[in-house]
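Listed next as structure tokens is one chain, alone, in the form predicted on its own.
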Amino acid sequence: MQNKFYITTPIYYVNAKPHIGHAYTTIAADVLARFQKLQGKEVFFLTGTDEHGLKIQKQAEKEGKDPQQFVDDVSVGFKMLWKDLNIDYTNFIRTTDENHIKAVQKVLQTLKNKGAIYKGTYSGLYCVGCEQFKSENELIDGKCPDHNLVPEKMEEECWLLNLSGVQDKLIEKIESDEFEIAPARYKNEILSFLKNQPLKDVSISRKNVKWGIPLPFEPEQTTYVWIDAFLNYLTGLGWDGDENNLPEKWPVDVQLIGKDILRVHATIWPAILLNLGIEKLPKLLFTHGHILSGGKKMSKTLGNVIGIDEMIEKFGVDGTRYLLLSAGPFGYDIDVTMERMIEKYNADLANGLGNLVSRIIKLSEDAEIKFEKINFNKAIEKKIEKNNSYFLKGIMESVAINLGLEHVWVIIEEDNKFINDTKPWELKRTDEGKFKEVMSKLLSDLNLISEFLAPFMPETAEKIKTALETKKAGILFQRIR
């Protein structure tokens, strides 16, 4: 399919309710999906929940619930949040879906038939928080850096996936960007890892975890949660597990992930595909950073946790989308505090965009003024100059989402300055021709801004378009104290 665009988020682990990090990734994916859809692409946007594994089994026991009831309850919370954030996904997959389970079992049987998985013993340091084995060099002071837990020493009989046999091919595909990893520092990190040590074959099953997909050839063992989860990127398209009959939307065009799950996505995930004989790997694995607050990871102990529900209540849906995506370069850690977000909301949205729309519409409400109306495809090719020349199309296709918003705010800032410099309220009385010329430019820019903002802030974009038609602005963004 030449005109398709397939984008995924990770599927989110349902051991707890959704948080700001989940929202950040999903909003970014939604923006990229909307951007492509507005260009006429046939878009498939997949998100969902990862619902098996020891951590969920333990959490369900702790809450006195059946695991299925537990995951049902939490999964609903993700769907509700995506609705609240105006996330326009195509499919929401759950790894407890019957079709997914059947496809995973079919894949496991195929891997066994091909000799890509074999019976053995795996020993290592296992972090329950990550649901992963950890090497000594990944630990800090003997603890998992992501969960501050001392991993358990574990040795058990299991089935193992061949990684060493596909290592050279994987290096070749990453180096050539056939399997592109971005930003570049993450590509370099993975290549360094792959070139400096042989990959160890990895466990794909667990003997003592009941809450998982049973192996079709040894039902006493369940599928290791990561193997189960990775296959969602295919089963979410309706794939039945037949490696010779891939969905027409395959391969993935963009996979968005957080940096804490980069290594497994860059090694185990493509290794599964290559062992199945699937040579077309995801086109782009784009890795973003963590959300910090006050320079530190958010934690209840530090009291610096910012709830995504709290943000929506305070800033509204589009305000929340804007504040997260404009908080820093996409692909790096970003640092947010409630104080800074209130300041930015007031400066950029209430005083910046909101004030601009209000001023332009009010000045033009009783005048007949012709202005340029262009559609989204023409708008994104427009060149905006300020220090550098940015093309919104190029920015977005390189997944520099924050720069896309900066591109729009250049126009907003320049138009607010243009109004102050030209004083159209005076021209209206003294020079009707000049007044109409000034207002035509401003109304044309407002139309341009509404088109630009459509992927980022869809409700706001529609409100601006309505204001241009009705000459009634209303209040877009109320100042917050």
Ligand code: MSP
The other form holds:
Amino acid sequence: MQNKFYITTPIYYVNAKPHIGHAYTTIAADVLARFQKLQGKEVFFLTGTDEHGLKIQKQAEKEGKDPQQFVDDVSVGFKMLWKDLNIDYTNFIRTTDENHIKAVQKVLQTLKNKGAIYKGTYSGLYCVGCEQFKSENELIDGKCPDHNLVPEKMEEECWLLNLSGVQDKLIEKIESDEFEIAPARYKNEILSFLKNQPLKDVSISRKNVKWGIPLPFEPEQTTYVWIDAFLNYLTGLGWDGDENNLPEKWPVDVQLIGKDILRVHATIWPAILLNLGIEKLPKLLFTHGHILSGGKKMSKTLGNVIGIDEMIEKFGVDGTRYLLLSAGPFGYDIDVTMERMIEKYNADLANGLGNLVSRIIKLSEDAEIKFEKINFNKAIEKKIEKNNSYFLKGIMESVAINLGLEHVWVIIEEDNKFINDTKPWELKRTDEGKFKEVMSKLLSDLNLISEFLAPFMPETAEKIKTALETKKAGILFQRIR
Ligand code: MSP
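For comparison with the form predicted on its own, provide the form predicted together with the ligand.
Okay, now the whole complex, with that chain kicking things off.
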């Protein structure tokens, strides 16, 4: 399929409500999906929830709930948030979906038939937060640095998947960018990891976890939650588990993930595919950083948690989308504080964009002015004078989402200054010809801005388009005091 674009987010654990980090990835994926859709691509955008495993089993127990009821409740919360944030996904997969479970079982049977998995024992230190075994050198003061937890010593009988057998092939595919890992420093990190040691075979089943998909050939064991989870990227397309009959949307074009789940996505996930005989790996695995608050990981104890609902309430949907994506370079850790976000909201949205729209519309309200209307495809190929070497299409193809927004704000700032300098309200009285010339440039720019903003801030883009047609603009972004 030539004209397709398939993009995924990680599927989110339902042990707790969605937070700002989940929103960050999902908004970014939505922007990339919309960007392709607006170019006429047939887009499939998959997101969903990861609902099995020990972490979730324990949380359900703690809350005294039946696990199925528990995951149903939390999963709905994710769906509701995506609706609030205007996330236009194609499918929302849940790993407790019947067809997903069946496909996972079929895959496990295939792996067994192919001799890719074997019975053995696995012992190691298990972090329930990560749902992963950790090696000693990954721990800091004996604790998992991501979850601040002392991992449990575990030894159990299980089924193991061969990883070392596909290692050379994997290295080759990563080196040649057939399976591209970006940003480049992550590609290098993974390559040096893969080249420095043989990959340890990974346990794909759990004996003592009840809340999981039973192995078809040994139902007392359940499927290790990460194996179950990875397969969502195929079952979410409706795949039934037959490796000889892959969905036409495969391979996936872009997989967005956070840096904490890079290693597993760059090793176990492609190893499952290669062991199944699926040679087409994801085209691009793009890793973003974490959102920090005041330089630290958000935590209730530190009292620096910024709630996503709180953000939507304060800044609106498009305000939230803008503030999260523009907070720093996509691919690096970014730091947000409420104070700085309010400042940025007032500067960029209320005073910057909002002010520009209302000034232009007001000034042109009772005048007949011709201006250039450019469509999305043309707009994204247009180089912006002040930002000479850049055009939006190039920026977005390298997944530099924050730079995409900066690109738009170059015009916004330039035009606000242009209005101050040319003073069209005076020209209106003194020089009609010049007035029309100035306003024509401004209206053309506003049209261009509305095209640019469509994937990032869909409602705002629509409002600007309507304002251009009706010559009426309400207040787009109310200043926050
Ligand atoms: N269920 C697994 C993923 C399975 S995908 C086959 C998982 N879930 S998670 O809910 O813990 O995390 C999902 C995503 O949220 C990860 O990409 C993670 O990096 C991201 N984030 C979690 N906290 C974050 C921030 N504070 N900032 C940005 N992203 C963060 O892992």
